[in-house]
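First, one chain by itself: the form predicted alone, in structure tokens.
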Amino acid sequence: MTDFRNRYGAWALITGASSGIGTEFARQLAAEKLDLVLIARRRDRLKSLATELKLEHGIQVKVVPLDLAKPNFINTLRKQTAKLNIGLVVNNAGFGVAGDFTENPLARELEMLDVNCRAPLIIAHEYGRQMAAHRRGGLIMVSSIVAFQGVPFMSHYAATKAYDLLLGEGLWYEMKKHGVDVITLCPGATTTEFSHVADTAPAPGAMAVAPVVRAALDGIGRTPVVVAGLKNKSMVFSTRLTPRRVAATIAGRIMKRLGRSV
């Protein structure tokens, strides 16, 4: 694994840090002795995690309760990190909405667009500029294996993750000249709160969060995109060989079996 503190500096910023993949990023980066800025809406969970990490690893942890769907969230975040040299950013926050697209509340779909796309864009731009000026840094974009094809009954969610994938993949090349590493992590089904929030049944064979996060941390600086897990790699590879109409049909049938509300 990369020596993160020497390579990127003292501070890492993690969105969606109150659960799942975000919490695991916090734990693994704390073990690398990085100081952390933890961002999520749930203050109590962030405080509990911060206490755990400070006691276990002797690091500094700054808790920033924040709703990334709010129009001016970056103003708060900019103030909270003004005196910190953020060298590594994990754009992890996101959620899914399942069901027939036209039957879902538009407000919820727009909230997902803000959290999954608008917020990562703003954060990547804000801290990417600082990293470029310092001639070093790292950016981790968290996408999904659904980014590689259309997924009926989660059509908009898959589209938001495709946005993250393509943004990260382009920035991987664009930011190299500034000494900034960019990687996009594409997990498959993972043992997180995702299915509860999206109102779908948990997918069978979900991966634990630890190897998913490890794949991203091992891959940064080496590859633009990492798909965690052999089964997920096989699924992504199969989308390259399958006509898009067929792939979308198969995905739609799978989602009908998994969904409680689709």
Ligand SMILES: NC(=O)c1ccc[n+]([C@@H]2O[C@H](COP(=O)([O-])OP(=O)(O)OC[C@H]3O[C@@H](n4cnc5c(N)ncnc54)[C@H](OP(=O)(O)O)[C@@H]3O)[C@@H](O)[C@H]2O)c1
Given for the second form:
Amino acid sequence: MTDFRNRYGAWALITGASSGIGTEFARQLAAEKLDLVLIARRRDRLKSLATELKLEHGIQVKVVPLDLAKPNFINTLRKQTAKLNIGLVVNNAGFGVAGDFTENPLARELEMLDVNCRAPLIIAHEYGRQMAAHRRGGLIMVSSIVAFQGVPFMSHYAATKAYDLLLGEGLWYEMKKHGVDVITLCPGATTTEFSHVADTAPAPGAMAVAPVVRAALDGIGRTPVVVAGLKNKSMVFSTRLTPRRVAATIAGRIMKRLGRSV
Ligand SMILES: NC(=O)c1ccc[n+]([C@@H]2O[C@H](COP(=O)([O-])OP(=O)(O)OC[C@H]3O[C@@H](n4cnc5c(N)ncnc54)[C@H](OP(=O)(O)O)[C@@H]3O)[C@@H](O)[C@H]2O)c1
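Could you present the same protein in the form predicted in complex with the named molecule, rather than the form predicted alone shown above?
What follows is the whole complex; the chain from before opens it.
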């Protein structure tokens, strides 16, 4: 186990903690004895997770029910965390929109842009400045293996994840001078509520959440980007060797098979 509390400080902030990968980040960071700020819209889920983690690990947990698509969400978050020294941020909340791009409502695409890109940008800026002032900290961006290529029938989702990847990768180098570690986690298909929300069939061979989260926590401070799992690593590697039109065509065929609505 690593000494996250010594490296980054007492408090970690996790977005999208009510489900899936975010809940697992909360569990693994609680086991590292970090105090937690848990963010998502579903208050009940956050509260029961907080109760569980406080009992099991004797840590402090603050629940902040928040819609990250709202324009002024950062004002609430700033107030709620004003007295806390946030040393580690996990920018994890996100969702996918699948289907024919021109048939999907633009409002849903814009909501995804807000949650997947605008919110992590604002959060990275807000807490990145505080970490830089303290000369230590950690930032985990959750992207995806779809960030490495165009993905027809999830075109805009893949674009949002490419944004997360490039923002995180750039900050990995840039924030070093402030003593801040940045890593971007690229999961492949993982067993969460993601496919239910995106209205696609669950991808075959999905990974469990525990090793996906472990890959990020083991990699932070060591590497800028981590792709979770051997199969996903080889998929990403092969994408780099494949002409872009071929990679996008293969992705489109896979999405046609997976999609209920595509
Ligand atoms: N599962 C996969 O196959 C996979 C693969 C690659 C990357 N990822 C990425 O992993 C991250 C976590 O997804 P997951 O797989 O764990 O999916 P999930 O189980 O559906 O969890 C998504 C989380 O995001 C939160 N969220 C969504 N919209 C929000 C909003 N407007 N405001 C605040 N919180 C919001 C949800 O909380 P509420 O609904 O309670 O607000 C939930 O906690 C996402 O960024 C996703 O892109 C997932």
